[in-house]
Every structure is written in C-alpha cells, then in structure tokens.
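One chain is shown next in structure tokens, namely the form predicted on its own.
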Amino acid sequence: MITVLRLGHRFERDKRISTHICLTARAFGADEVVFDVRDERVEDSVKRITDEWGGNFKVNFTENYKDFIKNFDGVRVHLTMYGLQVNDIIREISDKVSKRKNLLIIAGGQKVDAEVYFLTDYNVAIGNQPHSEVAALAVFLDKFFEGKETQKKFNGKIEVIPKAQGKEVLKKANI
C-alpha cells in the first residue's frame, strides 16, 4: 500500500495544486493521498475522476498528521529539496519496502515544521533546487516503480488508446 500525506492544503490557494498531488499519485502507482486538512472540493474533484478512469483510488483525511506519521506501519519517506538525493537512495527504499509492505510519502505544500524531518526513515530531495511537490511526487514514484507504473490497467469507463497521431478515446458502457 502506496500512502502520499499532503501537508499544509490551503483551500484557496493550493486547490488545484492539491488536486494535481491526487491525479499524480494516482496515475503513478499511490493507493492513497491523505490531506491534514478536509477540502471536500478536492475530495468530490478526485472521486469523480476515479469513477470514470478506473482504479481504486482514495482520498482520506487525518486530523493529527505527526500521530499519522508516527503510527504509520511502513517506511516513512519526506520529500524535500534538503534530503539525499534519489537516485543514492531509491534502492534502499525500495528494498525496505519489498520487507515492510507499506510506503508513506509525505509532500508539503508550504513549509514543513521541522518536526518531520525526524518523523521520517528517509528524507529525499529531487535535486536542490526549489521546484514543485507534484514534480517531486511523480519524480520519485517513477523511480520507485522503475517505470513500470505507466503501464498498469485502470479498468476504467474512459480509456485513451495510443496513437502516433490523432486521438482516440473509448468510452465503455456499463462498468
């Protein structure tokens, strides 16, 4: 089980953007975004997407993040531009992963309290520099996943068919 914990939602601001770590998460192999905040627009936003590309994906919500992080039963991954590189660690990960079952990612919105950083097994950078937690998201779960997660089937009423040219979307009746 694939968990992102989204830290610092600001319902104005980070609407979109929050709503974009959820799309990311799921399209790239997470189980599961939990927010330390309730935005039930968000939420609504996600559920209606996953209804009709497919797959199992859920939104949740925790009241206490730092209790959420502590109970986790898993490895515990920050991302953050101040961490170890990605490519130094991602084996490591995944390998305790492959042992421990579960993996929580945390992406913050804004700053993280510095709490965090020693809350957590690991805490990884996608390179230093200031850049998106989306990019970051989707950075590390396809290294994590080695590629692989682009392929997985959704089952969903919508469907892209590749092509070279053009588009081609299948709309399934009655799933």
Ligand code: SAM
Contents of the next structure:
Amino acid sequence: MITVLRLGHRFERDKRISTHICLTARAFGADEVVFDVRDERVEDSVKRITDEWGGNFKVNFTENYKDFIKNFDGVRVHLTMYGLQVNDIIREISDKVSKRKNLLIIAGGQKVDAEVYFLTDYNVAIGNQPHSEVAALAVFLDKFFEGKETQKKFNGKIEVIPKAQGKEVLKKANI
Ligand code: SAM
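Since the one above is the form predicted on its own, can you give the form predicted in complex with the ligand too?
Whole complex next, starting from this chain.
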C-alpha cells in the first residue's frame, strides 16, 4: 500500500496542483492521497477521473497529520530538496518497503513544519534544487517502481490505444 500525504493545501490557491498530486499519485502507482485540509472540489474531480479511468485510488483526510505520520505502520519518506539524493537511497528504501509492506510519501506545498524532517525515516531529494511537489512525487515513484508503473492496468470504462499519430480511445461503457 502506498500512501501520499499532501501537506499545506491552500483552499484558495491549490485546487489545481493538489488535483495534479492526486492524478500523478494514481497514475504512477500510489493507492491513496491523504490531505490535512479537506477540499471537496479536489475529491470530486479525482473521483470523476477514477470512475472513468479505473482503479481503486482513494482521497482521504486526516485531522492530525503529525499523529498520522507517527502512527503510520511502514516506511515514511519526506520529499524535500534538503534530503539525501534519491539515487543514493532508493534501493535501501525499496528493500525496507518489501519487508514492512507500506510506504508513506510526504509532499509539501507551502513551508513544511520543521518537525516533519524528524518524524520520517528518510528525507529524500530529487536533486537538491527547489522545484515542484508534483515533479518530485512523479520522479520518486518512477524510481521506486523502476519505471514499470507506467504499464499498470487500471481496467477503466475508457482506455487509450497508444498511437504514434492521432488519438484513439476505447470506450467500454456509456460515459
Ligand atoms: N523548500 C522546499 C523543500 O523543502 O523542498 C521547496 C518547496 S516546494 C514549493 C513544495 C514541495 O515540493 C516540497 O515540500 C517538497 O515536497 C517538493 N520538492 C520541491 N523540490 C524538491 C526536491 N528538489 N526534492 C524533493 N522534493 C522537492
């Protein structure tokens, strides 16, 4: 089970980027995203996409994210440019996840509370330059799955037929 904890969602500004966190988590092999701020607009748009495109991806909410991190039964990774380089640590993380089963990946938005840097097992950097939580999450999951996650089957009502030119979509139900 792979859970992404998305911290610091700002209701007025972050609807699109938090939706992208969810869609990226889903497409790249995570099972759920947990928010510390409830935003039904994000939940509804992710649910609509999951209904059509398949899979069991869930959006959930925690009232106390620090307790959520402390009580998480598995390996806890915080994505931050201040962490260890992903290429140096990804094998060790994968080995631990294969023993402990569950993986928590924390992605920030606005400034992450300093305590989070100590509540996790690993602070992991995708390069030590600042960029985006969506990019960091995608690259981390791609390295974790060694690129295989992009072949995952979702068994949705709609499926893309890959083409070099043009667009082809298979619709398996009335949508
Ligand atoms: N100072 C932040 C940091 O600690 O990475 C950058 C803030 S950035 C706007 C928001 C989120 O993107 C961060 O909380 C982190 O999860 C992710 N992020 C940005 N750059 C990253 C990097 N180089 N490596 C890993 N995660 C990164």
